[in-house]
Amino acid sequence: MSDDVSDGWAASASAWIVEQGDDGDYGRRFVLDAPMWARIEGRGFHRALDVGCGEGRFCRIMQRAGIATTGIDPTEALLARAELDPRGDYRLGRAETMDVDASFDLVVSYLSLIDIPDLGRGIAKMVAALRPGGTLLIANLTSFNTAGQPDGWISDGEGTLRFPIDHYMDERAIWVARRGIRIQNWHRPLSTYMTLLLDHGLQLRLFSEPQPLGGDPERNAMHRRVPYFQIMEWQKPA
């Protein structure tokens, strides 16, 4: 399968991996890392699947609390980097065509379900992946904070910075830019993903709005205005 699906992800790739490094960018490191690990450490998975792993940082995390890791991605470039990982099972496709079995106790999309075009399969293959009594575990962006992109903060005249929110109901796709980085994210009313889950039986174990540990406290301010992240659990029916 080509990598070449026009949403900039091919273009971005090695500024991306340089973005991240070993230990992930402000978001990840500062706010998501530690509660998407509490949900994991110690929880007794032992297969799991990772919908968009990138260039598999969060694989490697997982490989910690020794659990099995297979990370599936439609970049090349970022499989490439995954790869160097001799633990992992990295696969080449999309979240809504991937093949496998219902065999994982544990599906993550962390930060990926902004970056499918068609989040019904996505999420419908997702759940296939899980056995039983699996959980999916997600980490994505506050729909009310994609409903402010691309603009983001601006200034309102008098020096003050706000960030407007617009069209939270038009479901679209935005163009979101940084540090040579230029990638497509799509907006969906908070709504839109609930009902999907919920679509499928799924029952919510947890809601949270996750605030940054460490970091720059001007940008943790900036954080606490206008949340980036939250996280949801997700559990299948025995």
Ligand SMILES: C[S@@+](CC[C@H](N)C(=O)[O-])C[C@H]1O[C@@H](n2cnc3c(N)ncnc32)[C@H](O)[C@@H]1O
Given for the second form:
Amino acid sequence: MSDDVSDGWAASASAWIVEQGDDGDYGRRFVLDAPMWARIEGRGFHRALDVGCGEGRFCRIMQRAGIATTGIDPTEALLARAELDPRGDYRLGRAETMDVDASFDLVVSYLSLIDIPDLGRGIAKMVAALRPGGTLLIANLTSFNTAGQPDGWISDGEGTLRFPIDHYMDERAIWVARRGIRIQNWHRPLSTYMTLLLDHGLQLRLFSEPQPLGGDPERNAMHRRVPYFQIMEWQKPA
Ligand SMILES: C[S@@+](CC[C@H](N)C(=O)[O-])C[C@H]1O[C@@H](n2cnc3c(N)ncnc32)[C@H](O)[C@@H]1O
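With the form predicted on its own already on screen, would you show the form predicted together with the named molecule?
Whole complex next, starting from this chain.
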């Protein structure tokens, strides 16, 4: 058995698997997958570690580029779905305590940094898993967005939708709920992430705020009003 999952993931796993389907939810399908894939395809990566791989969808995508994937996740019910994939190597575990070789040329965190309670230990382990010169590719919810949770969009007194943010500098775990999923996300100011990554001597190679491509125009317009996602690529010194 995994140690806890008081963060809600065990109880939310089956709804999460339904929400992702084959193509991922809105944010993955229409916003993040394409720019994440663009950082992977044709780069010559051989071995990737997906930290917080969930039900394994992004491991399966990376395999299309001929990459051998290892996925790690503490939620047994998600990992059981991932393990239906015969080509991947999947391991039960947490970022903070994972025990992997320092041999990966690519480490991916696809919307999992917000799930890791001890982020400092988690990032240290991700960096340790990279070979010198290796790449850490991160998709994350922006800190501006997590500072607006759990309410997100609300209607002001005039009936206009607003997305208020508050207590930006205060790190905290926030319960968020939708469609049978109830999980904890961590809010941390952007400087917390940047400082931890810079303190490992990593070099920032890409920073982007991807916008929707395709998808429902009305939903895309709402998405463009608020900072949602960022992608960062960091390189470990050779
Ligand atoms: C938002 S989901 C993302 C899953 C997958 N990367 C994707 O994009 O579909 C976050 C994942 O982080 C996992 N997780 C929770 N705590 C974690 C930890 N301490 N270390 C690594 N992963 C964790 C959860 O089990 C969940 O699968």
